[in-house]
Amino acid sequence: MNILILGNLGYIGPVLITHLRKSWPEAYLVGYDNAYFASCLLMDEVLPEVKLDKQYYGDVRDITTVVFEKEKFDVVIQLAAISNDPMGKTFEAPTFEINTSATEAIAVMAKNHGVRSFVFASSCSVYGMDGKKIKNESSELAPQTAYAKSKIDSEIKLNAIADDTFTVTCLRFATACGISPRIRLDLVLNDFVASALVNKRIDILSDGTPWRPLIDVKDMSRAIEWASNREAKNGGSFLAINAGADESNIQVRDLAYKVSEELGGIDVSVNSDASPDTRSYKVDFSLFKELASDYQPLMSLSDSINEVGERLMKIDLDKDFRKSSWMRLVYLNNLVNNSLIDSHLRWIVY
């Protein structure tokens, strides 16, 4: 099996390339990824590229046939996005730029050139809203962000490319969570437990009300190797579904005492006088575990919170870990204004 993996040098990237390589021995694995986020591996971590078959560098806004001709690929991984609501709010143009037409366009060619299977990373942020109601695949959608707008985009263009020759499988992830070599610090979970290591309490800027989902990062991986092998006949040419669990439904102020309570006993402290988020929604996994029931996640909150806090108690982890590059936004805005990318997220060649 030919497998490219768009975004690959990101979060989901590293783990994502560790389970196929496992669990797919001969796959031959490629990368493609502009590399924005190479660099912010843990220390003492060892390059998790070494484990494809080849690396490309390159803008997906960028790609051409030339890749799908050399290597013929039966599965495309599409992983690259500007990944967060902030980000998407800061460079809102290159979030639908990178998002959804880069994606459009990589599938028709995917297509085109006899791929089988189109994976795209979705997002339970599509639903927004409205934290009362259970969300299931065919719930109304309202997505507050630029970022889950984009999402949304993408899986309609996405499904107007599908036919029986072409599967394609939307992953609606809760939010991620979870150790990676390239550790993300702007996830709710993460912060949570960075937070209640280096500063000793855990600060909820909300009033602590909204619903999230969680799956740790391993499991999108599990949810990916089964979308990658996925037949029409199992959920249809073309499938847009909720990829978590029921159990991870938690409201933020629940998940910050879950913290505490895994981390010993750290003071949690609550803003109730904020606004509430209007980025509230709790979601039903129910058609996942029936279409993907032996890949169902096997992580527990425990589980993602004890590995997140054993791994950052390694590293010489600083109290402003938020002005990190473990932080995308701060990094990306640091790369800007280095010059080392333009405003429109291209690299600057000298």
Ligand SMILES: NC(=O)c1ccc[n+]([C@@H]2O[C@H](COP(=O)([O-])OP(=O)(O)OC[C@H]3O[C@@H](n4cnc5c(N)ncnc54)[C@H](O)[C@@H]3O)[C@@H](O)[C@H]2O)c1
Given for the second form:
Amino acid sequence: MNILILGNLGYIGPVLITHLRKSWPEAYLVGYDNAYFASCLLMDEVLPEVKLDKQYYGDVRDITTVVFEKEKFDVVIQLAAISNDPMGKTFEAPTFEINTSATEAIAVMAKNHGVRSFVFASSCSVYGMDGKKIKNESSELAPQTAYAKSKIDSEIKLNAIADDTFTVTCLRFATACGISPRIRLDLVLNDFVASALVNKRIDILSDGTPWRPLIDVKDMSRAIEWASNREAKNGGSFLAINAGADESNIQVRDLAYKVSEELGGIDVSVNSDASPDTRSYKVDFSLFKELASDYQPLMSLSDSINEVGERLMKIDLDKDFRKSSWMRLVYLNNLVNNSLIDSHLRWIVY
Ligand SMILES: NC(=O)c1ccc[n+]([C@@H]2O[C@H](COP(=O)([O-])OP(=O)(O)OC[C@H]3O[C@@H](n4cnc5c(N)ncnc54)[C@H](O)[C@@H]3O)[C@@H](O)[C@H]2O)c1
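If the structure you just shared is the form predicted alone, then what does the corresponding form predicted together with the named molecule look like?
Every component of the complex follows; first up is the chain already shown.
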């Protein structure tokens, strides 16, 4: 099986590649990424990309059919994105160009070149607000941010491209957590663990009431494996599906207490003056359970907390880690401020 993974040099990509290499040792794996975060490796370790057969460096906005003419891909996995709300707010136009327009153009190219399965990393953030009602795939969408809107727009475009020959699976992932060679500390569980370790306290930036479903990067990789091999008879030629587990829905303050409990009774402070975070959603994962019964999440919240904790303890993490390069927006802003990329998030070639 020949698989093209776009956006493989980020947080999820390296974990996915390791997983796919184990599941399908004979697969021909190709990465494509413009490498914004390539140097953000957690430790001196083997470069994750050595597990690939080939790595392309390029912007998904510029990808041409040449890539598809050179190799005959069976599966395309589209992870490349401006991948969170703060980055989407700062770089709104590129967010739509990369997350939506490029995704549509790549899907058309893929279909025209005989790709049979297209997997798109969507997000439960499309549900946006109102944590009281549990959201299933038919629920009304209420995106609160440019990032969430870009994911919905992509799903709509992909729906129009899918057919009997071209299966599209949009995995509406819960909020990611867990360990990766390119860790991110701008994710709620990882942030709480880092905070507990270096500051010996967890400061919740919101009032702690929002609901968030969580999923470990290892379980995201298993979901992507399932989607790569999904046939139209299992869910239709186009499928947008929540990917996670019902028991991973948790309120942010309860997550903080869980991290505190796992790491030995760390103080938790709630910012009771914070205005309510409207991004709150509790999600129903029963369709995923039904269609992907052999690919259900295996990592508990405790597993993820302890794995992140053990790994972060081995590095010299700055107390000010919220200003560090483990925060994607901080890192991108640094690239812009140092004139390495422009405001459209294109590398500046000297
Ligand atoms: N992390 C989460 O909580 C989460 C949850 C739901 C969905 N997702 C989605 O999963 C995907 C992967 O997430 P991640 O956490 O690994 O994100 P990430 O930001 O760590 O990685 C994204 C990768 O895309 C690449 N990229 C961005 N713009 C590009 C461009 N113009 N051309 C080529 N490459 C480009 C970046 O260099 C980076 O390597 C994203 O689509 C994200 O929206 C993530």
